[in-house]
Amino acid sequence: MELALTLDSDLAQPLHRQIYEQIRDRILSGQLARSQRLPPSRALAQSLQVSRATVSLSYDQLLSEGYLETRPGAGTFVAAQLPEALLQVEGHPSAPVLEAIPLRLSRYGQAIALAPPWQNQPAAPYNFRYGHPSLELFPLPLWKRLMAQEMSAHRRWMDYATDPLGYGPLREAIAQYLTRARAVTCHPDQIVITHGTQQALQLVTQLFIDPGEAIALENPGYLGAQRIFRSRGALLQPVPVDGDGLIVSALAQLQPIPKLIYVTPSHQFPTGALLSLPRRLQLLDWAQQHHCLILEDDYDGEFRYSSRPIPALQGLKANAPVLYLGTFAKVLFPGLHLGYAVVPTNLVQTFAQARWLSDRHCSLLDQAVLARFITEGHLERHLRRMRLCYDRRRQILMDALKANFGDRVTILGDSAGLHLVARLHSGLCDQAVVDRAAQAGVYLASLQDHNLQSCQGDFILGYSEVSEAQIETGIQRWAAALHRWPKTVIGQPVIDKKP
């Protein structure tokens, strides 16, 4: 390890004493932790350009005073137990208090500073968090084998990327898959590899939106997109959704006309509604007439259970003004950090340049392994397996909700994806429902967090990560928690009867 010390040979204080005091002060301030290994005296002497005897003299004094200890065959370490007297040395310097440096943030920086911190979904024994695939069912041995083969075949994966669009074979594999499975009309040269949907949305907003310009988006809708749009100073125009998805006729009421429309047509987030074919065509016509770009976020369109796969909005019309976004976070695993954007031909080079400026490239090794995973048929086999698993868990969750809540619950958006919405007719405020569930060891989220306007009683329950037994027990505990405790009721009191 390195140990950066500041020595001044012009001082009257000997060099060994300077070394001694600086190491001692770092031990007492906690900068050098107990049992932390120090560099060998020879290595530290070379680093500081002093004699080894100078360093050894400092180490010897620290050893004699109990600050350091030696371990045969291992080296020199900070003492595991420091005597109480050492911790109360007079004159020991405290950590410096740094004054805030007056800096002026940009508009973007100010928006970030004022935004509420992102809240991670907490762990819970019965965790119905949404947006996470089942990691234990991923074919990890296969992935490791493909990775080992790529690593041993060559060393190009260790270098910088040369293609700003992303790894060519991966773009070809994605283009073939999207054409076949999602009816997307695209060429590999229209595909830009990203670090996921968030980065793609960030790039699109940078390229298209100046502060004060408008973006239309579904309401309720994806909170991550809302935060990105707000951070760029965009004017957010909420458009309501119903059982057929975005209400396209409401776009005519928007002033000013938006430059972008953000939609999740295959499985509206978070309500789960499917944008009907007539509305899809209507939306495309409206966007073409008003020179508006549609951002189609197909975040989990691969998972449908009660109908045939729905073709993507992007492929319904030639030259549709659609920028299609996809991610492998849901179909494979989030830690892969790979997604893609299918960009209209006239925007490809601009988008690729913005991508390169923000982040040179995604991992070439991960891209190469993913390309083989797709082309060798492993992706579609994995998807078939996961559809069966998620469908089974979805059915168990719906049965458990009906069994425990009866006519007090309405289930929405259950035909696709990795989550559904439970509309609970309890009269409780959402926070009370969430808090009582948490006290029973159950995590669930209120849909209110994703709504730009007020709503009550809708809760998002993910089912992809929880086992069948956990689903049944978790819903039972949730229902029991709502029944057991006194209620804080909104509006008229509710007569509570056991579900």
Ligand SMILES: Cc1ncc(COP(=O)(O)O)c(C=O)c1O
The other form holds:
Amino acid sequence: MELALTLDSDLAQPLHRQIYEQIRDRILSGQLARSQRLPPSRALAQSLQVSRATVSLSYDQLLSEGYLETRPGAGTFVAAQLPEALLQVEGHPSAPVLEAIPLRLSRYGQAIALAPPWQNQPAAPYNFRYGHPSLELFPLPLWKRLMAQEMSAHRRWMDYATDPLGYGPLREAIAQYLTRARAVTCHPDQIVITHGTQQALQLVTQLFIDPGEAIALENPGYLGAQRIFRSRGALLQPVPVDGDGLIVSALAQLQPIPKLIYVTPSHQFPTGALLSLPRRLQLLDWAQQHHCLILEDDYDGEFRYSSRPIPALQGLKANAPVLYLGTFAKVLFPGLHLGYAVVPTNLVQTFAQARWLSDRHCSLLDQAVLARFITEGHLERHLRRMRLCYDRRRQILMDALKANFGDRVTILGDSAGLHLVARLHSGLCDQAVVDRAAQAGVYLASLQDHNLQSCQGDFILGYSEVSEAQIETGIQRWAAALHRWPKTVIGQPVIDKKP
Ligand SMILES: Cc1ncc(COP(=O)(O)O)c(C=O)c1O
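The form predicted on its own done, now the form predicted in complex with this ligand:
Full complex below, order starting with the chain above.
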């Protein structure tokens, strides 16, 4: 058969590539039918006036990609089944979804299905959302340079990891950093690299908790943790907090004795309280006596403004019954999705195996870049810079709150972290306060979402992502929106109209 192709030797594209593309296009468009015989390479070369090697190169490429096939003694043919067909599922994308079988979910599956979907905090012009670091000051050119260097140094990062604990140099870098900056007592072989605190909490809950078993947790407390515990069918035992953090004496009333206690001692989430030293010691003693494992979530303890960083609970006593959790989501950027657990030595191998079963390992390239970022001193330099930036924003926020709300506002938990709590005497229900703010372009959250009992009047304001000018204007707009509320003036209570 004849195959008329148009070749242009003036093009930058080599001739064999031109032949390859034209034959492939004709196969895909159906001009060359499946199983149709192609001219022998010598004949095609003659008709196109190119060398036979050029045509052979094109045919070989098409053969290797599955567009052509050879039949011994018969020649070269268009493949009976094209490679595209093998990569696509049959059927139309808009075909109705068939409910093939009734879902017989596990108790875990049912709990997940019944829970309200996870909601991202919305974007707003004046966005006081919490838990997100400022991204504009991150040293991206440096990160890119380290990444390019690590990428071209070798290709091991492209393969599966071999160490279920995580990339060795990163574990060493984290161990040194934690010993220096957080007074954590640890060996690199106790560190397991995770995809963040959420994954670590999920793993430890699976390892320790059967449905119905008890976990004590701060109230108010971190919703992400509450959801994991609840989905596992755990019995949640809320323990109140005050200005000194978890009220440890309240643990004595818990029945049954919890297997795990989840705490955020450096900066209680969300109230911001710092767990006092006497309570830390009391908590360690209680946990030791009752064979309870403490989960210490140190999510943003690096950012302390008014006093020196407090040593982690984990490092306060030898053999403290603590599993310490850290994340790079706040100190670097959440999309990196890396964190770590410092695991008691008798649990390390089990924890690492569970981690491996869950999703094997984190990106080796990201871990290698992060290891260099820490060992070359960039992490602590970045932390120093961000601490100054957040401290300025925090001060401006506190001044703006006082200027706009006067003695109707009390500020809590402002000595650390990336957010504070404004306790507001507005006389409005929380939802009304949040809605009014939203109408004025201001996003902030009520603390109610994190409370297992009802509470009123406390609002979480993150200050890490808002510029200094935005903070001042945002708070002015919020205050003005509350003053405009038709049924009340700030300070005069009205009936709660919560839906
Ligand atoms: C108290 C607390 N712990 C942990 C995390 C999440 O850490 P990660 O993103 O590493 O799962 C957050 C996130 O906002 C948090 O507020």
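Not measured: the values here are computed from a predicted model. Residue numbers count along the first chain shown, from 1. So that the term is clear: the rigid core is the largest set of C-alpha atoms that superpose within 1.5 Å between two forms.
Chemist: Does superposing the core leave residue 31 with a CA shift of 2 Å or more between the two forms?
Modeler: True for residue 31: a C-alpha shift of 2 Å or more.
Chemist: C-alpha of residue 43: shift of 2 angstroms or more between the two forms, rigid core aligned?
Modeler: For residue 43, whose C-alpha is compared between the two forms after core superposition, the shift is 2 Å or more.
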